[in-house]
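Take a look at this single chain, the form predicted alone, given in structure tokens.
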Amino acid sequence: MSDEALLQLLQHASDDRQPVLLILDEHDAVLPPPQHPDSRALSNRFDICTSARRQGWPCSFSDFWLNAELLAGCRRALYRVSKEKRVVEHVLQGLWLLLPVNGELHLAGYKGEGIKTFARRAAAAWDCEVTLERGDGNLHLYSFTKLSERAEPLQSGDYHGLQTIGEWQGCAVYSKPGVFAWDRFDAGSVFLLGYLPKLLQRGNPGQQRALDLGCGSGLLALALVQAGFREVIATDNNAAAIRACEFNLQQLAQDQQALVVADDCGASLRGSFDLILCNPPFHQGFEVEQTMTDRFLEASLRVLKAGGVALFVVNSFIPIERKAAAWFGKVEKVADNKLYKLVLLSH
């Protein structure tokens, strides 16, 4: 489903007589072509990125590392904001500090999101000149003028500093802001990980290859190298997530080969895994979105091995036997603690 927020706001805000930077996040819709060609994108998931690219926009895929060069050329910036406050204040931030004199920030969201909260944060902060574009119902559009250099900060510490979050097994685990469940071990994923011991008696470790599929900060990847799994790759479409994992695996991953990648639910995996662990998002932008598991098991399915096993924690309102029982042979669930369940499958 197209998101109208951005949508009105690419209707509102492009412009065919210079060029824009637009920031998209989680937030997905059917792109008008840029008016201008030397218009362009920045996305921190893959999956946007992509298909940013598909419609015509030149799209950088990376964590909002926001500098000059992105924004040469450009007095007009378009966000759409992000669902987590610490990444719209580091945008905001950063493109409102790059922007010259006389450029334009443009912001779109609904009510519920805090899009009140940040404009009149911004306006406080900054030398501007504000205009309530659009406001009525829930959608909000504004737009920002740059008048001077003048700008207090918005955010408080450092966005891109990876920060510890706990400790597994005698290793620093570390994240960031803009990974889900940053700030904590994700309670599904340590439940997934008292059942792993048990899961681990199936083979020798030494011997095979391992995914994490949606892989966070890394925390299932870090355990599985801990395993002494021959290969692990871990998978994620947060540019965030990306950072977090690779640094993680980099402090234990040295006789074993241990790979982070970009990846749309798993759509681009080649070969096949003995093992695969899998805590997948249910949530998509500020909506629920159950198809998102359906995406993870179908891929589940094309890379699990004969013989191998793929294991599942979700919550559990989510009917994850149902929709596994269309693809897979066998669907046990091992374990529920009426929070979580696991739920273990196999060809």
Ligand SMILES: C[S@@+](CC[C@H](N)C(=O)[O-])C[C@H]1O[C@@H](n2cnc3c(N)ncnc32)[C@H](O)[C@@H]1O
Second form
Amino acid sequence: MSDEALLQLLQHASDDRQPVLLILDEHDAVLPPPQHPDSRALSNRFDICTSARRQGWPCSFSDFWLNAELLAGCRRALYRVSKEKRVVEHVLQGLWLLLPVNGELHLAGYKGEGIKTFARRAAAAWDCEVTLERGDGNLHLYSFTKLSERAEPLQSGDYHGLQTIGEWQGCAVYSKPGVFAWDRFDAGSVFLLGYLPKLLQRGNPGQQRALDLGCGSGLLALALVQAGFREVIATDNNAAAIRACEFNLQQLAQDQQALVVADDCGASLRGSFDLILCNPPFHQGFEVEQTMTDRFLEASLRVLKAGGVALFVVNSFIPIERKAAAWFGKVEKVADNKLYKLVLLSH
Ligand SMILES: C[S@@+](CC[C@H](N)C(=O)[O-])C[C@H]1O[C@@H](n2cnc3c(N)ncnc32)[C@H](O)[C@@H]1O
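The block above covers the form predicted alone; next, return the form predicted in complex with this ligand.
Full complex below, order starting with the chain above.
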């Protein structure tokens, strides 16, 4: 779905007289091409980055590592505020410190998303001039002009620091802000792992390849490495998740191969897998996104070995079996705890 706030922000604050730095998080839209040849973008999402590049924006992919090089020659930054508070604080603070005096920071977001609070906190912390324009549907467009380097910190913690969120079979698991459910184990994934021992009876993991599709900080991938799979691939769209998952797998994998790949719905995966575990991003609180469901199922079908199985965990109310039946020869609900269900798929 196209994000109107992002499009309005570009219309409002980009022009052909000066380059801009555009910060993109989860909000998607077909961007108009950059008006100035030196404009550039940064996103923490692989799919958003790919689509921005397609529209002519040079776009870096990172977990919002902000540095002087990124802003070199740019006096204006544009940011459609993210959903997660810790990400917003980090990006606002980082951009503000890097902008030169007289530089401008333009923000867009809707009232219900906390943009007023962020703007109020920023205005109190920074030596700045602020203007606000309102658009349709409670859209708020703020422009901050930097008057001096004087600024109080906005951040409530270290955005890039990895933190322990628990232990899995004796191994500490780390995550960080910006990753899905970053301060705990996801209950759906824990439910899925309760079923893993049954799947392990199917063959010899030491000779098999396994995939964690949409890995987040990598709890499922870690369990696959612990189970002794010869090769484990984990993949996610989010740069923060890639970093956390890589860190977690590095602690464990020694003789085995464990690789974390940035990718959109598994589209770039090659080869085939004996076991696929997936806790997809269509849960309660997220839209039940048809296209996303199709793409996760399609990728699983394409890379599942003959004789292999894919195990999905979804909220119990999501009718994934109906969708999956169009793609897979065998679709079986193997567990349901009223909150989550496990659906086993094979050719
Ligand atoms: C419900 S979370 C599960 C995360 C992880 N497996 C866990 O157990 O905590 C779904 C994951 O899918 C990822 N995701 C969202 N959109 C994606 C896409 N287009 N391609 C790949 N992964 C995506 C999210 O970043 C998130 O990490």
